[in-house]
Structure formats: C-alpha cells, structure tokens
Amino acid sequence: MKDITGLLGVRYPIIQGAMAWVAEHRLAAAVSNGGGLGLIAGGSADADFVRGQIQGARALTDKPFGVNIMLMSPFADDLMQLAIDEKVRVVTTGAGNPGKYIEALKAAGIVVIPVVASAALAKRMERAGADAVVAEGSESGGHIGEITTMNLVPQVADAVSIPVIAAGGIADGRGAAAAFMLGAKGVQVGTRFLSATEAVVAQSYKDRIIAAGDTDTVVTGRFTGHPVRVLRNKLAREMLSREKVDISVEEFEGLMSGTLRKAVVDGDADYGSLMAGQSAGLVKKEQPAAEIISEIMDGMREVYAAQGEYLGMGAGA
C-alpha cells in the first residue's frame, strides 16, 4: 500500500476539509504551504470561479493542492474536465458515485479519493479505480452519515486495501493519532481550519467555533434523508422545532438554502448555518493553518511516544 503522503506529494497526512463557501485558495494555499493537502470546494459554483480558485491558490503555493466536486452539483462534469485541464494534483468527491469519471481522471495522472461514509460504497469506489477513500463518521459538520468515525474506520480500513484517510471529529494530535491506530492513513481536517486566519470566514462565525463547547452541536433535516450538523443558534432550534410538525422536505430545504453563506459571508451568527463538527469544543484560538498542522503533528508524537512507553511498561510487568 502506497504511504498517503507519497500518494498526495506532501509532507504531512493531514488533509484540509473541503467546506463549502470556507475552502477557498487563500485557505488551501496555506495548508499546502504547512506541508498538508489543502482542498478548494466546488460546491455549486461553476467552472469559471473554480478556474479562478486554482489560479488563484497557484499564485500563492507551488505545492499540490486539491479540488473537491459534489457530484449533485449541476456544473459536475465541467468541473472535472476543468480538473484534468488544470492538472490538479488531487480530486475529492463527495454526494454520489464517481465511477464514471475515475478513468478520465486517472488517466490525466490525478489521485481520486471520494468521500464514503459505508464500508460498502468504499469497496464500490476501490472496485472502480479510486486511489483512497475518505471514510467520514458522524461527528463531522455539514453534511453526514450514521457510522461514528471510531467505528466507521477500522470497517472500512477492513474492508479495502487503498489507503484510508479519517474525517470526522479529528481536531488535534490525540484524534489523528487514534484514527491511525483505527487504520488510516491519512486524517481530513475540517472545523479546526474554520478557525484558521487564512480562513475567509466572519469573524462571527469563528468567535462561536472557538466557544462552543462539547454539547454545542446539534444535527437537523434528519428526516430529509440529508441530515446537517450546526452549532446551536437560533435557526439550528427553530429547524429543529420545525421538524417536530408536518412540514415538507421541499418546504425545510427552501428554508435553509442561503444559510450557509449568510453565516460565512454575512456573519449572521444568529440566522446562518454554523456548520462544525463535534470537535468545536476542542478549537481554542485562532491561528495560522502552518500552526495547527505543526501542533496536531507534534500531538501525534507526544501520543505515540506516550503510549509507546506505557506499553512497555505492561510488557515488561
């Protein structure tokens, strides 16, 4: 099995999460510069402004970098030719199957990695020809599955031979270190870098990641078969209460469109969409990208060494 920094051409196994209206070129710029994987999000923006977002994150790196797509997105297909054009170094999926888009891919000598949250879609995407997968558990924001990352990862890692790279409630040296000792490879870095100062986000919105606290998530739109996790606010509990009478999914979905650039561009702490995972409550400050690559790294370190000591101890006992 390939090690997951030769595969990405990095320093370090940490990948930056591709949050949408949040992973932009100045960000992913910055983790690449920090010897991580920095990603660009698609989202549902069209191939002219994610042209601009790689020339732009080329201005200020001449390390690799990525491109997440959403396979939903309407502008799917430009965006992978736009990637094959571009030659980025690495493609990211996420909201469906690739399968059709892997040997194009490939073939333009691009790493695919599409995001999984089932043991089962992970050997679907190995079968087609992806690179690794990204098995992302629960305890992630925006967008998530059922499986919880503890148990999501080791199934998965089981599962496949590709390397697999942990998403999902991993924030510090101490997270990372148990998701490589669950199987992975590699970590993806999500609510720790919206606090990043590279990270163009409202100051708003990153005043609340670094206050919330352990129980300061919660998940809405379960029922729409697309469930979300934010921070508490008062749109988080007004969804929830809305959820507890008949209100359609095309009717809840309308609500919420908009909300996420209202939190990150407008800075509506209140109204907008605080994505984040459940490892809010262990961002503290914010700081350079460089910087929280070089703690996490140097966390993974005390851990193992730690550990390592410990462990021996009990062998020797």
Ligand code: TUI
The other form holds:
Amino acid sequence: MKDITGLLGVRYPIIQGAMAWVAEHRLAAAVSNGGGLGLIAGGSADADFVRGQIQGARALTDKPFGVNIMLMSPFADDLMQLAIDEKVRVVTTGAGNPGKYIEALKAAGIVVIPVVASAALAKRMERAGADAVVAEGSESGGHIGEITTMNLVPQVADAVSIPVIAAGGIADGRGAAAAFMLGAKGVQVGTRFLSATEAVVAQSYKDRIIAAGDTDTVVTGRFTGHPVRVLRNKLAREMLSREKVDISVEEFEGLMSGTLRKAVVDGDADYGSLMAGQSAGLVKKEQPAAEIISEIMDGMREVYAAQGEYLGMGAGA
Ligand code: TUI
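I've shown you the form predicted on its own. Could you give me the structure of the form predicted together with the named molecule?
Below is the whole assembly, all chains and molecules, this chain first.
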C-alpha cells in the first residue's frame, strides 16, 4: 500500500481541515510550506472565487495542496470541473456522497479523498475508486456525523483497504499517535489550524477557540439532519432553545444562513456561528502553521517513545 505521504506528496502525514471561509489560500499555503497538506475550502463559494484561491496558493507555495468540495454547495459541479481544469493535486469532499464525480477526477490524475462519517460510505467510496478516506468523528467542528473518532476510525480501517485518515478531536501529538494506533495512516487537523497565525480569521473567533474548555462546544440542528458543532455563544443558545420548541427546517436553516461568514469575516462572536471541534479545549495560543505541525510531530515521537510499560516493552518496564 502506498504510504500516505507519497500519495499526497508531502513530508508529514498531516492534512489541514477544510474549514469554510477559514481555509483560504494563505492558510493552505502555510500548512503545505510546513510539510503538511494544506486545503482550500470551496465552502459555498463559486468557481471564480476558488480559482483565485488556487492561484493565490500557487503564488505562495510550490508544494502540493488540495481543494475541498462541500457537496451541499450549489457550485459543487463547477468546482469539480475547476479542480480538473486546474489539475489540483488532491480533492477532498464533505457533506455528501461524491461517487458520481470520482471517475472524472481520477481520469484527470487527481488524488480523491472523500470525508466519511460511516464505514458504509467508506466502503462505497473505495469501490468507486477513492484513493483514501478521511474518517471524521463527531468530535469535529462544523457539520458532523454520529460516531466518535475512537469508534469510527478502527471500524473504517477494518472496512476498507485504502488508507484511512483520522479526523475529529486531534489537535496534538497525543491525539495523532492515538489515531495511528486505531489504524489511521494520517490525521486531519482543523480546529487547531483555525488559530494559526496565517489563518485570516477575525481575532474574536481565534480568541474564543483559545479560551474554550472541554465542554464549550454544543451541537445544534440535529433535527434538520445536518447537525453542526459550534462554540457556545448567544446564537448557539438561541438556536438550541428554538429547536426545543417548534421551528421548521427551512426557518432554522434561514436563521443559520450567513452566520459562519459573520463569525470569520465580521468578527461577530455573539451572533456568528463559531464552528469548532471539541479539541478547542486543547488549543492554547495563536502560532504559525509550521510550528503547529512540528509540535504535533514532536509530540507524537514523545508519546511513541514513552509507551509500552504495561506490556513490558518500554519506559518503566
Ligand atoms: O462537511 C464537513 N463539515 C462541514 S461542511 C460545513 S458547511 C455546512 N454548514 C451547515 C450545514 C451543513 C453544512 C461545515 N462543516 N465534514 C465532512 C462530513 N461529511 N461530515 C459528515 C459528512 C457526511 C455526512 C453524511 C458525509 C456523507 C454523508 O452521507 C452521504 C450519503 O449521502 O450517504
């Protein structure tokens, strides 16, 4: 099986999560320059905007990077064509089943990595020709599935023979090492990169991530079928209380519409949607993306070196 770093053309098995509005070309280029795989988030942007982002990243790095295509976007078809025209190295997808696009992406020589939240979808993606999958547990920020990383990753690893990249709850070397123990061949890290120096994100949002503790995220909108994990704030409390009573999916989604932009671009930490994973509690400071990557790798080495005492094979044995 091809090693994940070889597949991606990177030094370290770390992918940056594709956070809409947050993961634009400066963050993606900084992660790629730091030896990971940077991703540009297509989000709900149109092809002209994303083309500009791809060109912007190419101006800042000669390393590979990828584009994430969020399948609920009205522009998903256009962005698939754009990825093919621009010959981006890697396409990841989220929030849906990308099966119908895989053949064309593969024919263009693109590495295809769907994000999945179940073993069943992982299997279908392998059959459809995906090169790897990201198994994203419900600790993640933004739109999530039901299963935790601890349970999802080994079950996906058992279900497929393509490499599995773990996501959800991974913000340091301990989490990354744990993911490898569960059968992952790489990790995807989102929330910690949201507070990277190069992430062009309102300071109020970064500050809320850094201040967050372990219990500071909540999941809103479960009843819509598209649950979203966010930091608690006025908007989250209001949405949670509205969904307890009676609100239609359409009205709920109308109230949420535009709130991520409000958080990232306008800096409204009260009524913006502060999407974040449960690992926000592990994020302590704003720091360059390359430093985040080297700390995760160093932390992983430390954890590996210290293990084995209960098995009579390592430190303290
Ligand atoms: O997609 C994400 N995270 C996201 S997308 C997003 S934008 C958005 N905002 C509000 C509502 C909905 C989207 C913010 N964060 N992560 C990857 C991911 N994919 N998580 C879960 C899934 C997923 C869920 C169901 C993938 C496939 C699926 O079913 C596919 C099928 O049809 O079988």
